[in-house]
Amino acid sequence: MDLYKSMAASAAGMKAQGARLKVISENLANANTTAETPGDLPYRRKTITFANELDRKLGVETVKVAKIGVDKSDFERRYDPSHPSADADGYVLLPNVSTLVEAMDMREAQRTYEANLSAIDTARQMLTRTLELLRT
């Protein structure tokens, strides 16, 4: 029945908003760390992409993650010779991750999430009348 493909499908999307989301939550989470040596990186932004995926068993295309990456940006400096990882200049490198982009991609992820979600209970909703109906 095609209510289960689309599904399959929505279900598809939702494990892929939630990968993204991970990343979103990694890249939030060290977006103020710095390199524990003078001289080391900080932590680099990630990045993901996806790519659709024939499920042969249902016959319908789904997504997937395809590459978690990373960004390969120049990182921010800040001038702090106080800090524990200036370098001789006394300047501090600091993560490639911008807070306002992190927000922005997880309101994005959310709202893909929900779309998805709202097709699965809408394709259940069918099925549910569909059942009702033949028990009458």
Contents of the next structure:
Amino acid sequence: MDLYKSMAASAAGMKAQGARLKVISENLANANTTAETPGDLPYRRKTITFANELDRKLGVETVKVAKIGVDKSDFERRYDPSHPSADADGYVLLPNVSTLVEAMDMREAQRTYEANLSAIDTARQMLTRTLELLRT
Amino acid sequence: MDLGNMGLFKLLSRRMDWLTQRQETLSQNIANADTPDYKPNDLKPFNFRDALADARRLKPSTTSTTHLTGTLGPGGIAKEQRQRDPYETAPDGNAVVLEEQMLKQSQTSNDYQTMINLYRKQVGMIKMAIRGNSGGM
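What about the form predicted together with the partner chain, after the form predicted alone?
Full assembly next; the chain just shown is listed first.
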């Protein structure tokens, strides 16, 4: 049945957005994680990319998580000589996580998740209507 | 009598088949709303004239279960085509616009409902023809 295929595609989309949300929460949770000793590097922001994948069993194109990578951009530096991990000049390296960017990303993930959910709902409605034909 | 062989029923179920496939394609687009370089697909528009011409075309009938029906299923598989003029392309090459896809989905759903209603109506008319109007619709 084709409508099940449609639901499978949407479910894969929801799963991918869930994985994205997981990465975002990791980033947010570690937004202030500095290194423990002066020489070490703080937490690096993680990134996630998706890829289109053909589900051979169902013959439907779904989506999967292609790669969870790291953001190689520069760390933020803050002058704080009293910090335990401050270097000789008194600077502390902070993670390259911007809470604003993460919040925006989260919003987007939520929207796409909702869109997938409503696609499932539409497919389910169509299926129910077809089954209702049996009652007449 | 096989209802499926009646012209209108055949046409209705082909249209429903097309709508189902479209729903599937649109769901794929929505699932890939954040995939880099993904371009949304859509089906070739359903053409009543083509469907009618196709229905008139003679096909070899399968009189034995061992006969092959060919590669195309009943009604055939609607051809997919890449959307030619994407409304908007994101910097990562993704051209899915959620609003557009949602709109198309609700259109598909509404059209499907229409087909269901037509189907029901037709069955009702056949019933009326069989037992007279006493049964009502």
